[in-house]
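Below, in structure tokens: the form predicted alone, a single chain.
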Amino acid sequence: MRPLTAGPDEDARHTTPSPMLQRLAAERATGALLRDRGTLYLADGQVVHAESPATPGIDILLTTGGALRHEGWWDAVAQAGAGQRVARYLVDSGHVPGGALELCHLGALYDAAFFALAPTRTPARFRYGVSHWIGPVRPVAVDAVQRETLRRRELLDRIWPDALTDTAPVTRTAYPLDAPVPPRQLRVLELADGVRTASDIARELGRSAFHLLVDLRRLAAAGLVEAVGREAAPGAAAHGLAALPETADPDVALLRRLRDALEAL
């Protein structure tokens, strides 16, 4: 069957991160859905997993966190790679508990269903018939991949509504820390040396990419970070306002809109 493909401004138009995505999964389809930022794989209409360059791999998130050893993981495509049975060699060889297995594969798929579901002019492509190597471990329902992308996507307009800081790379403002910083986000400052962008300091941490934008959008509307080659925006630390605590306090949320409007002036 011929790759299906949608238009380059199909995407865009709708509030639906890929109306294509939607067809696929009412047709039962099973293939791989190329977009720009990234690739999902279907099967029976369902997304069983997904892979962008812009976030690390399953991977990497499980050696980088210790759930399994780099030799268990080549180990693993050696023997089954060709097969796409690779997850379900890990499990059956002991390297990897199952349910350990199927979280950091979960969070992986969501992870990159974010990245390539991002909205793009360039036409998306639909393969029919491949699949992935890693073989099926827990698919998830077309439905819960869009909703959770655009709540994703709400959630750092929420935060900080400039997204430079999620592509470019990213550097430290000379504002002082006025206030105590999460330690998973001192990790994030010290990585954020003008070379690095949320991408290479996701795949350096073995974090989820799409955590690290959320803290960086923190650490921007704090005034500490800003992306190389624009000119710093007033930010909080300005106006005495840096590092506001991460709280759903009514009194926070107003000092918020405050060095908004102070900002916007």
Second form
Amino acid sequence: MRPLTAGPDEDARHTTPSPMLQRLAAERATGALLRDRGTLYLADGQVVHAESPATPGIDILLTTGGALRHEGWWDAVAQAGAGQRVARYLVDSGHVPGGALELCHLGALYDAAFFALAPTRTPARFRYGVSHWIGPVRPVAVDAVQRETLRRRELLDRIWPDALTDTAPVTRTAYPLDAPVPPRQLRVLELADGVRTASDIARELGRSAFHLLVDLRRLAAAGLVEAVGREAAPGAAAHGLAALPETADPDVALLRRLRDALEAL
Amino acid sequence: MYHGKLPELLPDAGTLRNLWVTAVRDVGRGVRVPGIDECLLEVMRLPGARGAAVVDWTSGLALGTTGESPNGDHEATAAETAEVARMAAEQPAFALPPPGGAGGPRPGPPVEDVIITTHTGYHVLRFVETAFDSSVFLYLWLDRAEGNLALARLRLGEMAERLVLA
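Same protein, different condition: the form predicted alone was shown, now please give the form predicted together with its partner chain.
Let us now look at the entire complex, which starts with that chain.
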């Protein structure tokens, strides 16, 4: 679970999310950076694509809104998938206008990159020479992606400094709707059923997952939405605290366990 | 060869067969089509245009920028203008249906544009309607003395349409 306030993230916030990505950019590498929560594809040291299990892919985004029919997507994959030029084919064949594809793909790239670059203890791997079948659209500098990822973390914490709604299933609170809720947030509220997570709702609405995090934090700040399972965490933490040994000279490991338990509250 | 995560919509067997048979021919073709950069260049041709950007108003992300920015930092300008766009798009007062109730509900924000006039310039925010879910607007910074607001507003509207329909 991501710490709610200070802690290890405090350091990460002011440095680059992935120093390895910075090195790969410097050596103008081509390949795939596989991280815990997603993959970034580089060509010549620039980010050309990103994907994450937490975010809807460009196929979901385009087909859910009606910009592209399912057959159109599969036609493109069939015709241009192995040649790794699916995006180009979508535009050339008239399935999707060029500007719309750029907007959608860029949105999906930054969306997946945000999750892929989330703090993790799992080491990343880079596979040289690998490229993605979507093909070239609009490359983005590694610096821009890293900066934007940090800016997005700060934006979320400014709206509402509790990250639980980012990952846990969300549900409506008992508060009545006493102030107008913007239509886009209202649709999210309707799907907050105690089972779906932000990623589930994003997929269902064909909307960027980061946009969902923003909407959920706003709804949480308004007291209309909360994460399910909030009660479960303190119980587990209390168990951890009870098991702590009593020593006159607490060592670093003990302090770490205390901190983890407090963060889990 | 590793091709990354499989698409989330599953193809039928015939489609999969075609994928391997036909796609190999496509290698090596490629021409740039009109997109974000071309749209921004077009916007900058307006008399008095000082800077322009394509911005996502939910995140404050600048998807493309050109020319100058009022505070010397395109990313900061994008985040600030995005907040203005969001406020405008979400106010119930601006979301009223047209008189007579004609047309029914339309997708996208009900606001077409936001114009802010300062002593030295105009800031025009034009919402872009897309066929997929998005929250994008075109931003133009126009010099007050050299710019023609009426013309800029019309052209920006046209270009917001062309960007996603061309």
